[in-house]
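Starting off, we have a lone chain in the form predicted on its own, written out as structure tokens.
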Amino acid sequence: MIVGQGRSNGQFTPCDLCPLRQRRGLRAFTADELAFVKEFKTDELRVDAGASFLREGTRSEYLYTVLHGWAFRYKMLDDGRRQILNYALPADMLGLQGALMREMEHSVEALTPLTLCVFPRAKLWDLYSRFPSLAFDITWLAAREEQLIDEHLLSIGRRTSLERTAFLLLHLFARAEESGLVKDNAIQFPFTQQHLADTLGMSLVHTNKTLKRLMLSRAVRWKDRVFEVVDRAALAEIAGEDVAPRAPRPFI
């Protein structure tokens, strides 16, 4: 086990009392689905901020759902340069690539202290064979990851520095809303400007200057890590598009 990880030793949140089930942005389980997920979940894993619990080149024997906290997926070049691919928030699934493919093609690091629901890969076939509705949910989650990568590639390749910064912040804000983390149009983002720079493919200096330009638009405020959307329409216009609210989405 990697330093910074800890198992629950059998003491974990019952699926019946899962706080994610209270989120309006997440779909409800049927009674049969909930009963199966209770069998499927075997443990909870707690990970300290800064610890990488899935590593590129390894195969995962488990799937994880984020119960509490934030994480990010990333790849490293040999000279130490890092590209953050995307972020994982509560209700997002991690480890699917390493469980279904030969090995992980990226690593995952805890951005904050994490609590993860643990599901063994060996039971995945039972889910697909017995519960097509849950199998569709996993397919939906995988397709969503592809969509996020598409948007990220578009930002890196074609959006201007101001557009890509506005889009990323609006995108993360919308996902935080979906997870019930936003209150009064504000959230305390856990990432630093260096994380943003490594996501946007920009230098730290360029990222800082771009954020200052975005603040001058008065569409958002960001002080003491509290990010507030003041004018969503204006932020969406800068980003080039809005991140429209979605119907309740699946999770496992």
Second form
Number of protein chains: 2
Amino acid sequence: MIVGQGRSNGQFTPCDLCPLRQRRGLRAFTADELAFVKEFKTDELRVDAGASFLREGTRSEYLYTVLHGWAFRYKMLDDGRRQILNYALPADMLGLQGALMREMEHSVEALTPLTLCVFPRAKLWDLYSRFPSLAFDITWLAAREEQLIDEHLLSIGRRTSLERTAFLLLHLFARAEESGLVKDNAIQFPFTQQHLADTLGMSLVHTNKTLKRLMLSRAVRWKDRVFEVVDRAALAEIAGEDVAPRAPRPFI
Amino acid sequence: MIVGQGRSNGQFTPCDLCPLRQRRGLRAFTADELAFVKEFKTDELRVDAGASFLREGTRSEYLYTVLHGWAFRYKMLDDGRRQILNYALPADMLGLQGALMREMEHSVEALTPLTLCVFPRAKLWDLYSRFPSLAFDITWLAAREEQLIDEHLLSIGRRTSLERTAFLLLHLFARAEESGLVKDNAIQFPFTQQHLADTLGMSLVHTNKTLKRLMLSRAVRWKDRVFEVVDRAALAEIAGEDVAPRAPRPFI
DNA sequence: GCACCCGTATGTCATAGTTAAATGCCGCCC
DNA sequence: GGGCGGCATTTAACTATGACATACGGGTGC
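Form predicted on its own done; form predicted in complex with another copy of the chain now:
Everything in the complex follows now, all chains and molecules, and the chain you saw is the first one.
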């Protein structure tokens, strides 16, 4: 395996025993589709937290689905300025751009220890030829990612720092909830304030101050690394809108 | 036709006589693909400048390709704050998110008088089943749009206002060049400073001042509504990077 | 136990960016 | 041709945010 600093983890989750299968909200496969996806997946990769396993400017031979853990997509400027584009949670797909195009135009880093299902781009044509439903799902996933980035761009471009901070936390909370990572309205988020800053397009210091203001609102509590949504309506009010429940979605 | 304020324009460009076909850089169709696309296109729509023919929150029954003119995708906040997400030029696809999902999550407005090829979402499954190459192209177009938005988010999040203004103008200029809209390094862009401001995530006034600073750099000239790139290398220097030539791309 | 490192927090000052208001230009109508 | 209205562009005053410097707390390794 030649993918960044990741390595095969010697454990392989068969697709029919995939824990993601049990999740409500994810489209079920037909038997034929499942059989194909089992064949499509050639490996399982474990990546250390902090490792960038997809690099801007490189060619990606694989498509990935997150099985466990969190990752984030990011772009750098020459002088080290970084913009985090989006986070990937279990069931999210990574590397599609690189699989379709000449080279990756963003990088992907593991935020936590990460387990990825590995799909070779060389088999993508097979998938498109034999399973239009899966091809449709891949397009759907790309369109969804675009929607998330559109929303994010609206935040960075037009919301105040407090609004956008509230919105991002609400959004990530909702997605973690969907992934079954939330208990009693609380979660230990794996990202630092610097990650938040780089996602919000703000400086670290200003992010810290904005978080403090948010905490003073009593909508959230963030103590001992545990983030708790105390009053979701109040948080949504600050954000300017709530995050709508997502319709059932595909994954591969 | 029930699409916003647009209307059928009584003129119909057959796909085999499509002017976009003559453009270098766009993938050619096989005879079979062309025959299918002729059938896929059911109408041609002309939209007045300023009309929003796709609205956030509505369901979109169609997919569109821009034949003539410029449009832009945008999202609004409740209080009227607007973020322009991206511009669409000839050969660009619009409405894919709405065609795939329950409803549109952004709106699309014609910047100039616009001519659109109309493709019904109801036939999308047919396309995916019979023409995996076209299905692949649609996914490619979605991924490309995502790339453009990623780049844009990097700009808004991390570049200074001067850098991001330079970058956006360079980017739009390069795309207009690809569309054959540029002559002698000059073009009459159809957008106002307010459009630029809403794209850059800046206020109108700050945009104006930033443009003035850019004009002082002598990299560009903008007089009598004609935008001219005088020194492309200097403009790219201010932007922080040049816009790479695009690989051949599909369109439908 | 101590030192170091990383993440979080705070105060001060500077400046990039916004708001409010003014000016310029163009098109339309009388 | 002149006046008016609307839109685009510009200027001056004010504020949200960035940058710098520093402090504090907790965890890890020696």
